[in-house]
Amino acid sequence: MTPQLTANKKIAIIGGGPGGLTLAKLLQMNGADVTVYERDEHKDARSQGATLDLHHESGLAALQAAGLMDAFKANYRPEAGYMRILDKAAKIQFDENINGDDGFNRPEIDRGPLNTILLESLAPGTVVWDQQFSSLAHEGNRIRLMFKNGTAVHADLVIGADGANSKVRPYITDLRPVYSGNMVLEGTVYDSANIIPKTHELLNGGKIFALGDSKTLVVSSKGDGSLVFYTGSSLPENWPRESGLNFSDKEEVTAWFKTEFAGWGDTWLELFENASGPFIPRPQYCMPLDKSWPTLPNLTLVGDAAHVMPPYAGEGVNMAMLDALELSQCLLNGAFKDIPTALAAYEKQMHERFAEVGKETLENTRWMHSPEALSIMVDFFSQAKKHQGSA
């Protein structure tokens, strides 16, 4: 039976990442008329990032509600969630062994396979590709969406799921993300087993967290044999533009790393010397923790569009998928008299949840880039491992 609130309503989701696709699945499986508009030309148009750590109370809960747990279990990588903590000289300070565990304590899946699971669960034609959002206009009780290729569509309800640099957000609120003070530089090495076997062996199919001098270097394996790495350090917000670096020049970026991470071991240099394609600078932003916006009758946000935050608590994708779950529940459970009331309930709990998660994330970002970071992290995971062993 078609849900009451969404009966005869056309729902448009802007953005085809995990949050938008999860929402589309949860609505569609309950009879709603939903279309996802994605800017990419096709599903393989862009390289996918590192693995995603899905949490039982959020990302996995959404997949469970969507009936996709079997597909997830067939595609997640048990070894990807295990990590080694290293010092700046690349000496192991903590080694998380698998010990027969199936890796489902905090299971990880590559972003590409997760998106594929969600895409294949949708009815054909649900995702319309090559639709880069341009603008919207309210026309009575409906919204007219315009795209840069010249197409236009009407919808009764629009959800912005278009990421950290959301183009839908300004139509809802004047709030803007604030720079956290942390700058990430991302690089990729393909075929790491043959190109950089020393680091590949050190990575051991999982993750490396290297900490020292108030800086971080995170290395993450991928199922296709590549690895992704991220530096983290305190740099000005405008550093990507004013540094003068050519981020496509490995020699320039390697020289920068030697200076910025002076005193770090030579082991790390092979990441930069063998990177494929351009490096990507990523200033880390966070939405204000204690702010919200008045609910609009037919327009809302999910995921990074609503509450972008740094990655140092692993909550980004989980909060996006939990947004999708909670928004779908508000729209589908029949407890609300109309869509505006349902949206108000969703946004209230979303803002309250983000205030807590965002605070934790910023605190993690701070201590992970503090002089005491290595000892704090080693102690935390050593105690957690000891507790698991005695349980």
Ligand SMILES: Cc1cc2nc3c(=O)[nH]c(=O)nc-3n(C[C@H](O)[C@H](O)[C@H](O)COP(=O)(O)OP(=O)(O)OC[C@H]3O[C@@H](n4cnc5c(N)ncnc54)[C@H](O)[C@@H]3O)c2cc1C
Contents of the next structure:
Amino acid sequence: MTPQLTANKKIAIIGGGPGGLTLAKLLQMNGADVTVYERDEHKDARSQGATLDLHHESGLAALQAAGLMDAFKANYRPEAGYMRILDKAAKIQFDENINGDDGFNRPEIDRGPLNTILLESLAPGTVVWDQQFSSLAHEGNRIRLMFKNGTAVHADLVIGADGANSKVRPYITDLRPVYSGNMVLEGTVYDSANIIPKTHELLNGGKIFALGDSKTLVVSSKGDGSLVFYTGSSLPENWPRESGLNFSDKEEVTAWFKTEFAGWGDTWLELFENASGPFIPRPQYCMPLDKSWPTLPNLTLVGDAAHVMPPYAGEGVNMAMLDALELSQCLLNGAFKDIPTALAAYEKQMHERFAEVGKETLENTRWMHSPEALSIMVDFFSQAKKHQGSA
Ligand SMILES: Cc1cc2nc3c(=O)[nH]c(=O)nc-3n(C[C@H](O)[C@H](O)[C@H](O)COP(=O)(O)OP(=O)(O)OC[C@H]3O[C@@H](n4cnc5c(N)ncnc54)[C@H](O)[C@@H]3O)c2cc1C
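Having seen the form predicted alone, could you give me the form predicted in complex with this ligand?
Zooming out: every chain and molecule, the one shown earlier first.
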């Protein structure tokens, strides 16, 4: 039998998001010596974003391989598949639980519980918190990793899973994510049942897509009783700085919404007026499609670090987890003679997959922010419902 390529190797993963944690689990359960270095000070250092739908061929396939389907089934939210498409006046145009009766078509799970499932499946001490990666140096066949707090470690294989603004990426490629033209502004309302009961009812435990005037507003319920919402509109890349807005000032941001989304109903305004904590501007970037880089012998990327893309196809987390699955398979399945060859095979399929998924994502981003967005989306889901009904 071919010895595993990971035997006697120290593997370092930078970043403990869904991509990094899934990879750590898949490698560790197969005997690899793996450590995750995470920037956050501890598990609950920041509130985790909205609900994510996992797809059978990607996110769920990775959880299945990691032996975590039972944990997933105990934590997913069947009711969260409930989807309403509304116009800017908050009139319902489409209304359906798109997840089927058991909620398992594209089952939804909150980001917090997903991370918890992955974290709790790892051996104690696998994740080292408060380790913000700052730089690396190649030393012979090994890599020296330096962290902002002054500590340093050596590893034989390093995987950057440090998200959209990856600090590992520049050590691998000059390719940079390109601004998509779409700006997201994210906010949260806690205890929505009591604070904004009408919108809470409208959400029905699921998601709302509001479309109009070439803009979007997505509202998503969470299992902890809060809701997360985000606007999408066409704004310059440097708008967060140049707008002069103080994103911690609710009045200022609400006034901006009234102007930017002029003519939208009071339902939407209520979200801003009742939001807690700072709003987060998120310019949406996409890595160039159909581009790759020469594989390095002991350094690669997974997830957003490799191929950040806007959220409008719901693929980001699924691709991060599928990267983890495919990379672990290349390292563990005995088909490759050494780590560089395994990394080359992984990167080839990852680049090819992203070329397709990234294209679809950019197409979705464009039409969802076009004047015809509402009718396109309602038609799409109505047709899908008809097909489901006739299947
Ligand atoms: C508003 C919004 C909505 C979205 N909705 C969806 C959706 O519905 N479905 C979907 O599939 N995807 C969605 N996404 C995309 C999804 O969140 C990402 O694709 C996914 O989280 C990528 O996982 P990751 O593990 O690669 O990176 P991340 O989740 O970004 O994790 C990266 C980790 O690395 C850590 N880190 C960063 N820098 C360092 C450093 N220097 N040193 C150490 N650690 C570091 C971070 O703290 C973090 O824990 C959405 C994104 C946004 C912004």
